[in-house]
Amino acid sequence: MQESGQSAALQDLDLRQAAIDSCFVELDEEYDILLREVCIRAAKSRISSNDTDDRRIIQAVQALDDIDRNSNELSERLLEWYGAYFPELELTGEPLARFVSTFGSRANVPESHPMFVKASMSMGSELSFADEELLRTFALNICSLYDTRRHIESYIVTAMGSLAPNLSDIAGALLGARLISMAGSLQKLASFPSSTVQVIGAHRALFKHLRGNTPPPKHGIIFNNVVIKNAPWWQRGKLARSFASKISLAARTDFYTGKRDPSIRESMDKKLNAIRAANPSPPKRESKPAGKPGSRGKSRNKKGGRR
């Protein structure tokens, strides 16, 4: 009751008049200038406090997605473009970009290179000097995208090791960073139950399950971890449930303590090994009971009246 009375008294207090009476300011104009400076400093402090470590990791993960999308599209364009001059070259993606940026025309391939025979006997059209320089520049830009991607990946691994060491130990740095990105922050990921962590990234399958009679998804993006990806199909549901519970525990430990706890990984390994040992072979499918002979036609509903 006393605290509520004090808060009500502070709300009814006229700060402008109190500042003038206490000789903190002399005029109303001075109070307006001071109030403006205080509001600007408070806004700057609030904006700077939002730039946290997990926010920077989220930006890095989103940058990886942008680079993957753009590099794939540009690599497909380079394959189609350079394929007119060297159709026998069986390279795609980064190896193709490295080859084009290094040699350009197939006439520049040395005899020691494995592609020399194909280059010398190629049925592609001739490549002019202007086209060669353009293709080399285009391929160099694609190679710079791949180099930038590796640099961002190393940054994510380093940042996750200091921000979320337990999550990086359980799920891996890249998968843990993607979970934080999908959740919105490490705090939100720590507040999720393990059942939500299990299906993060499977929103389409979840919505189909909610709308129709499709089975619920057993796992979301955590499928990319080798624990679930390399497991047999009949073990993936149980492994995903246990794996998600340990991810949730690791995220909470990282958010509230920030210290690495090796016991989380040890308990997870024991639980996963127990699941694998308890389910060594696929379950037997239950056979449906056969109906009585002659009951096939009787079970159908008759439509229409008597003719």
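The term rigid core refers to the most C-alpha atoms you can superpose between the two forms while keeping them within 1.5 Å. This structure is a prediction, so every number in the text was calculated from the model and none was measured. Numbering follows the first chain given and starts at 1. First, how it differs from the form predicted together with a further copy of the same chain.
Core-superposed comparison between the two forms: CA of E26 displaced by 2 Å or more.
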The other form holds:
2 protein chains.
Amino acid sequence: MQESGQSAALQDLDLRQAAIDSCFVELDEEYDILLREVCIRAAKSRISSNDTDDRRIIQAVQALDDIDRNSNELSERLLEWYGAYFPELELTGEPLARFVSTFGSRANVPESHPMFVKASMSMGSELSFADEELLRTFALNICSLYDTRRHIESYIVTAMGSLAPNLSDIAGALLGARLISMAGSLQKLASFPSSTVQVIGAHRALFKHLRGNTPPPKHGIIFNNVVIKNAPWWQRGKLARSFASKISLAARTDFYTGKRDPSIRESMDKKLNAIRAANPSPPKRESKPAGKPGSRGKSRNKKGGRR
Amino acid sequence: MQESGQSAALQDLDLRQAAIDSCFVELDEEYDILLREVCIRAAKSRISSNDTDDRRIIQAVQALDDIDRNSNELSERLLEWYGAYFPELELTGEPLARFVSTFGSRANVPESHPMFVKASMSMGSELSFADEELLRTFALNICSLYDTRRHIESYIVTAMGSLAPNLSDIAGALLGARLISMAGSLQKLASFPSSTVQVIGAHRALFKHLRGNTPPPKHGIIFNNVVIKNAPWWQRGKLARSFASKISLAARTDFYTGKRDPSIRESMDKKLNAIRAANPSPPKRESKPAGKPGSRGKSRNKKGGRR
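For comparison with the form predicted on its own, please write out the form predicted together with a further copy of the same chain.
Following is the full complex, with the preceding chain placed first.
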């Protein structure tokens, strides 16, 4: 009696345990499904929110570069192709594409056009109708690539105006967008020290310097701004340093406040003018620190090289 | 008296000589001007006549390649750019460009479209109006590049039909045009031995073979014709040889007679079928000539490699 009672109790326990276990299994399964769902949703929302303003600008900058490269390549082809029909035409790039898409054959150039004399005296061969049609289509394509390029450019200007007003103000919209693109995001650009901003785009020269005996690069892509490009060579290093520090400041203001702050621009102008006033003429050769890299220095500086 | 008479006579002679000399100088000058004029005209007419039919076709083939490369590059950019807005869209290349240029935002996909469900459930982010407009312009550009590609292709087919009817017949218009382009002109292609035609476009493999211990290439760009591309590996070498010889024959007929000769095609079909019938199954390993290049052979043949 006692034994059977004991075994019944044991059985009962076993059953309970089994029931509890099965409950947990169900819960586990439910939990697994839930977890999976949550993870998928999280991933999807991460994907959705991944498309931030700066990613859009980066895409646009890269599309701009792609279009530049491609429209140049196709223009060269058009130049070679159309050159057989009108070798005297001294146009390249967009003007050439516009000319070909407008007129096609030389015979269609009106008397009022500045190319009329050249067109009527040309030593080029005649265009057949099929050739003319083909060349016009081809040229039209190139024209629309140039149009798209302008469209993208104005898009970048607008987008940068709202994403990074200070950066656009200091560096210009396109250069600012390019800096964001090379840094990876506005956040990354804001986190860079200004000495890094100064040499973004001059990786090769920078690592060559770090490896060995070349002078450090004075400027990366910030060279493309008139502040540096139009400066005499002896001011460029100094200008680049303060220009980069102001860019850094602007990127940080943009990223952390998002508000436009005209004082950055003012202080930059003041600083740059001070540098210009303090270095009116090229330094004398003797006063230079004898240059580690031997004969390099003046001649390379002049080219704005080492980028 | 005699002296003065003599000196007068001498003077007379001198004067005559001077007159004759000056005549010659004038003649020389005239002749120089004439010669110059003739040379310039000759050069001009050479330039005019330089634009032959095959040069036009070569330009078109190169333009085709340029457009291929550029439209691919821009399509990749579009894929990456639009991927942020509609990652589920499994289109690339032209279909993608057509999709984006037609609809722009996912929200515009009509219910009848096969992509409707994916579009309405997409995890991509929303397109702003400015982005949509920009992406559509960009996609439209790519579409028109693809359209131009087709235009050029049909131009080549037409031009090849009148310049090289036999070559188009044997190799196809595009492959024929590409052969002319790589040879430099129809004349040069006609002057090549057929063994050269067989390996046009396989320069690297050919010179590797001539330098050392690799097997010779079996086919250059003629591989692109279905005759060879769709053949089993053990027939390819034999087929390529007779195919190249017929291409050579066709190019010569085109260049020297300019008339269409259907018998070339017939004899080619007969020859190729004979090769196919004579080699129904892959050769046994033992029967192969033990292969200079060691372990190469079967596995590389299969890939149609060595091009």
